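Just the one chain here, the form predicted on its own, laid out as structure tokens.
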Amino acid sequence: MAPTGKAAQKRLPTEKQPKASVARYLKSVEAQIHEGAKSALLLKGTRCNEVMATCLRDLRAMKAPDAKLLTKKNEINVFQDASSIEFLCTKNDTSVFALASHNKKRPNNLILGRTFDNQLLDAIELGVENYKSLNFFKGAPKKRVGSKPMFLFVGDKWSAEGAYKKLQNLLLDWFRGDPVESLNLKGLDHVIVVTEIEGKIYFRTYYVKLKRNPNGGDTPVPLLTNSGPDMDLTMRRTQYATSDMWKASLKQPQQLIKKKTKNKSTNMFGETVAKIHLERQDIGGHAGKRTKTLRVAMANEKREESEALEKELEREKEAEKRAFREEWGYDMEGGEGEGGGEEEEKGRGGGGGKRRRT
């Protein structure tokens, strides 16, 4: 007899549950609502000279602790086949990368790129010249581990040309660090200045030390010291994301999208201004607290109204008297005038008595 009920359910094949360590790893690599700092993968190409190897070590020092440097050489061509770099980024759980190489055709070559959803998003190839490493500036103060850099882009092309806009966005994404809501001024210890002049890009790094303002005030004055690394860059090959992939990479989860509030706006001073719609209120019968000033003002207003009303009545009486005088030839007031008027009325009525028959 075949098993039925709960006994049959126990014997049915079920999906095998992953181990606890595998489940923790899958949970750590899945998409998060609040993403942390982007980890960087630094690796060498088929051929790499000492200059580019030093450049990778310095980039790791600037990006630390969110950076991983691979010492072995890799036969990778990002612009022809991106599967290798996508596999390495997925394996090492990194989203941005830097590939350094050197050959006769492209000497001192540095490729900066990033991935999205385990696929190559965009990559920019740069030529490095006049490289000065961190060891070149011996004795100069260095940035703290994990501190966020400040960026300054100098030049018109950063806001005018699309290629430079993409490079600017890539550099900011590469060095952005952990997203924070507020910063302490003491944590801002280095600034990266990127200047564009006639097609050349000058990458300079300065250590920032805050001094007391000699003119007074709470805002400190920054003192810049060249700390490295410094290099001159020229843009070579580029590969950008398609419009659909770029749009998908900018999509935010629903939990982070703020709901649009109606009748609310922010003015130029950062103050929130809102409109409140209420029904018409009858405040005529409401008696509020009246101060002495209001009582005096109301008494003065009533006195002025009564005086104006009396003046208006006097003007009406004067006008009525003038009209009466013009019509009847005498004034309305006075005993003689009034009596004469009554006698005249009687006279007009025939003397006020009956006629005697003769």
Contents of the next structure:
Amino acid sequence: MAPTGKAAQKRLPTEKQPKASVARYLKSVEAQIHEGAKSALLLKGTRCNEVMATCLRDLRAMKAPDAKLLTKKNEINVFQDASSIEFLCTKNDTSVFALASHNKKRPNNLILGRTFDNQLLDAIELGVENYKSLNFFKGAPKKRVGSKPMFLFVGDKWSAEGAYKKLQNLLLDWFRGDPVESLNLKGLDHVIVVTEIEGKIYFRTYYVKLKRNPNGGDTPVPLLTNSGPDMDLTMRRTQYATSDMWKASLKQPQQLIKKKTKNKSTNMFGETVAKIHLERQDIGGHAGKRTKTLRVAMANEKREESEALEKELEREKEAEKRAFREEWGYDMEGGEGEGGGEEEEKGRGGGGGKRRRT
Amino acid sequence: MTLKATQIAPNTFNASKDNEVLEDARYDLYNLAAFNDFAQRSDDIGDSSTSDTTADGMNAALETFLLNKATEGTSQLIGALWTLETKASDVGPLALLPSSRGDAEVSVSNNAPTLLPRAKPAPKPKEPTKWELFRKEKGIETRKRGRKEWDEATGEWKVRYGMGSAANANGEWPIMEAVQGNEYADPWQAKRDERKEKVEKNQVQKTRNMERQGLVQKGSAKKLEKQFEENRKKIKLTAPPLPAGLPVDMKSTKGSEVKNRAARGLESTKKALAATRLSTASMGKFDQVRKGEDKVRKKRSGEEIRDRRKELQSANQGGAKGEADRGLKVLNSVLLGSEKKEKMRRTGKMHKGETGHDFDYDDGLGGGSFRKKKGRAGAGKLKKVTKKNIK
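Show the same protein again, this time as the form predicted together with the partner chain rather than the form predicted on its own.
Starting with the chain above, the whole complex follows.
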């Protein structure tokens, strides 16, 4: 199946739409906000021996149900031409792969890699030694299908920048399964322990049985038993992602970026408490609702004001009259108007005088 | 048989080993990972077990060492996981893992989560369609409707849409009302047209939504709208204004496009008249001609005015073969009709027995567009175009 290209383009509603089954498939291959477990593609290279074939089968058992094991041999050289592996991963809708091969130059070769946006992201070539398959630990209890692994990386090289750190990132990505927000801890049943001792890498898988803590308390005590697959790894060739591609692959969808809600908090009763910040209220300036009493009050106020004003004016007039009487000896008639008239006459005289000159 | 913690994880729970340094782990709880950042030395291997220097012995010592380290680290990891808050669910208490980007508070310190890449680039947030915006504004909730609906009229459970639905059952009931505006219009055709218009409107709106989301070039919705308008206009031109069954209006077609078949009522009638005239014994020569009718003319449509002199000249050309060819041509014309018609017949445009006029009556409208064979086969075999073959 896997229609690509034309079928994947967005069509106008008037053009021929893809069939319902095709449309469903395309929808399933679409990018999602929350990604599930990464599917793994397990294939053989140009030549493969029994050990590596068993290794692939065991990896499939580990990754089940998110793994696809291809049976045919493929003449793929990942480090020379990435297009064929990219094509296979796109067609099978897988984003992580393991290519096993064996030749004289590179015995027991295992290339672990991942893709982003249908392009090769990382690939690390590992040499497998001392391989112990699931079959080797036949009677031992094994992990349940689909359970999430716990990880333990022992050694100082894992934290320093370099090839080991990149390998750690790849291994975590390869084996972790479904990235979930919550987990039933009782379902944890195995741990992948990758130990680094003086440059040598020991990959071990243990079945974990959680036992009740004899010292009391809720936290159980794990009992580890070898379950396989176990292998000793040496790093060979590597191809890492360009920084641009790496940055692009880490980009989170906008929808997931949680917006921080400041100011909100929950009190001990479970109520949401927040502080509302108001601006300074201009109590004096804003006009409120006009009620009857307010109107009456306002009218009264106005009246009082005008009365006060009138009184003031009266007082001033009286003061002027008195002053006039004192100065001139007789009463001012008409009051202020006369005084004003006097001033006017003066002004007129002056003005007239001015005019005569010109 | 009770297992003691000291037996399971001696390094972790052996209180007596005071000088044993516990290698504190760093965690990434979202990925259920713990990191022991202490350097491991090969001298530490073979400490606890017997001094067996054989390969198997060394291996066994190594495995024991690895197992011890593993147990130590795993118990620490489990300890850290058990400190997480839980939420209740029907499968039991679920531990809430810290978010993948580490912005929640983590009870254990110094734990930056491992940034793991995505498989596919994040999908861009879709711009909501007009309906979605409206829905959000009004607070309309979607409700899932059942597949079947009770149809009161027939008293049955019918599918909501499609074949067998109540709305689709137009063939079962007669249409009582005439089409608005045109009494003689075909009401079924009108219904079909109405449905078509709705579909087209929906397509235009879908395209507009796609434009808004950036999936399609800007302006395609308008283009589509225009296209539909034009199609509708075209149909109006060719559609008969009178209902099907009644004779087509006698509209003058002088100077108009010949292809406008629907309006060729007068011409078609004239041709039909001419054909019927020829059916008499004397080829219509002595028929009574009514007022307004054309006289019977020898000239038929598609044929040129015969030049007798030229014909006599060319009659003797080509020698014996030429004469034979000409004779065959005449014979074929008599038996089968004109060459043009022969070609139409060959290409399947005139299906045998389609009409009674296939071979005798030429109404000048040419072959139909009916093709018995469908698809590519209907187009016919491609004949190689050569100098002789150019038509």
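These numbers were taken from a predicted model, which means no experiment stands behind them. Think of the rigid core as the biggest set of C-alphas that the two forms share within 1.5 Å after superposition. Numbering follows the first chain given and starts at 1.
After superposition on the rigid core, the Cα of residue 321 moves by 2 Å or more between the two forms.
Once the rigid core is used as the reference frame, the Cα position of residue 301 differs between the two forms by 2 Å or more. Positional change of residue 91 between the two forms stays under 2 Å at the C-alpha, relative to the superposed core.
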